[in-house]
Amino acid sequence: MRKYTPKDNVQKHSYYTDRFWVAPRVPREAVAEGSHFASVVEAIGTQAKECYIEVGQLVLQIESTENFAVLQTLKEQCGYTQCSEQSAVDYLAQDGEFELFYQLLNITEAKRVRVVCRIKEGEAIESVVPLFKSANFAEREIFDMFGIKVNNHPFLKRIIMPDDWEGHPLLKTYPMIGDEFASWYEVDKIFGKEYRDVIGPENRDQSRIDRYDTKRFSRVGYEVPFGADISEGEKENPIAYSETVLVDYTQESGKQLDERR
């Protein structure tokens, strides 16, 4: 089976036709002096390349090689004892990089900090499981969905997709309905490759409806025997409604009942 290779660059396609339209950006604010976030920025020091307030939370831009040290400072010195979210964003086509982020919570001060860093394709990130146990499954998901390797992780393997799955579904070059490998995976696993011609590829597009499909699609008003040939058209079968409490739908023009029966 040939491996799927992306045939186009999905991130360079324009989904908006107005060439003068500019996507709105979330407002950024400077860190106020004397505030709680100011003390956080002071504790991080020169490890923060950029810092600002966005939607009421502090955002810290750092180098990917310093992710463990920065998160350790935030936990031990600034009180951010919970890592509520950790994931990545695919910017490979646009910038040739992934963007990784950590969402931290300080329960005592009711404050949030977002730590953001960039890594290139093929680079690895240091695991933060020794600091936050919740990062265990999150880092496995990053590896599974994006293919980003995490150094010193205690058990780095796929967590959602099967172990023998090819490709990483959250890459923007991965087709939404799956590639060739995905269309044959369950057929090969359950029945074997020798049944491909009998069963056919799996349709992973849930929104697709074929009007000539008489095996899996409910044809209300056009019911036909199972597997019938309707290539030359089908006969309409009038829908018979039962009599309800207030309205009798069995009559041709309908009738309003005066009282309950």
The other form holds:
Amino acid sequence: MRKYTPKDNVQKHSYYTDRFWVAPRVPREAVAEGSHFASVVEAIGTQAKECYIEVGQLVLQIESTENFAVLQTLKEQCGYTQCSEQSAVDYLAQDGEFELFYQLLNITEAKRVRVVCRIKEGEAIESVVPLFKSANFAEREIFDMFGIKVNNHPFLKRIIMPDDWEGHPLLKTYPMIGDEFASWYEVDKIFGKEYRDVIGPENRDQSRIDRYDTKRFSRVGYEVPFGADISEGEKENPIAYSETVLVDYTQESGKQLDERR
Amino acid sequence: MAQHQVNYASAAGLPIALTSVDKLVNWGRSNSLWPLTYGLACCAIEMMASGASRYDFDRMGTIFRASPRQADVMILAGTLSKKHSEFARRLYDQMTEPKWVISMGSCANTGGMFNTYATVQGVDRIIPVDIYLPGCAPRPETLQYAMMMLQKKIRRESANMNNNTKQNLRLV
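What would you give as the form predicted in complex with the partner chain, now that the form predicted alone is on the page?
First the chain shown before, then all remaining chains and molecules of the complex.
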């Protein structure tokens, strides 16, 4: 029987595995009293499960159900007026959860904060569009790429992929070169399913060479007319160089076509 | 001094030039190739450069048209995503016959480096292509050369498009 390979992360291709390699981790520092971020931690209080500083930036781990309340506090009490990025990370294979993060910016005090929460597969998250207008497109992208539903979003539909697309491409279970639906998408859409046989499957081999296909390939030194049949072998066609290129200008006897020296 | 007025009476009598219909029609077709103003990605920058004054497509009678109804060449310049493939095909269908297609750059030819779920792996999956133009991105000279090759191809063809093998390749 063939060896079973897990399908929960089909995008992962390891070319080399070092048994003793340990993934590097950024150190997490505690928030010191009276430091740059102390007021933010104080305002959030017990809503944060964990808060630490990573590469000079405050990270708040919260419950996914409290995301709206936490972001409201950060916006109204701590001056975080911009939500510059919001997305998700697929940890389904590892932990069975998605990690959602919000990246906020306080422009007057030059402070940033990352609010991180985790949700299980199939759970929905509350929309933060009433707080930040930029969350509108970001949440649509999360829905498009991961299939995470967002409650109370004004217009939750796909933003990057076509409306009739199947699957959510940033999931680790989604193959990099697409599933069957993706590989026939343009053919099905434009010509219909019955044209799959006419057009044929996608060729994803970048280095494919068909020696006997003289319409698309030619062999240097063995050139034949377009579309000629070479199944019986082809005649050698020695490469002839132009004589003007090979003129030996140091010799008097060299054949010369111009007057320059 | 240049003589601006042709003196027909002094010539053989009447202003007659003998030719074949194929040659006359193809002379007209090949010397006024009007491409569609249609750029998909970075190759479109090179296409714009070819159209602008330094490389100057106008001197070849190649003038970009903003409407597919007035265009007879489609230059697919750049990565064609699967979402957009439908609209590229629609623009091709809106162009009037006779029409030709140049696939410009690696992405349009084969999908190029975008070996992903979202990129059409070669525009010839949806549109019949006349000239494949290699490069990433091809230089404006390459596009000019492709246009000259297309002119040569048109001059070789029959004026009646139904006699050309390309008609048989057309899918729909």
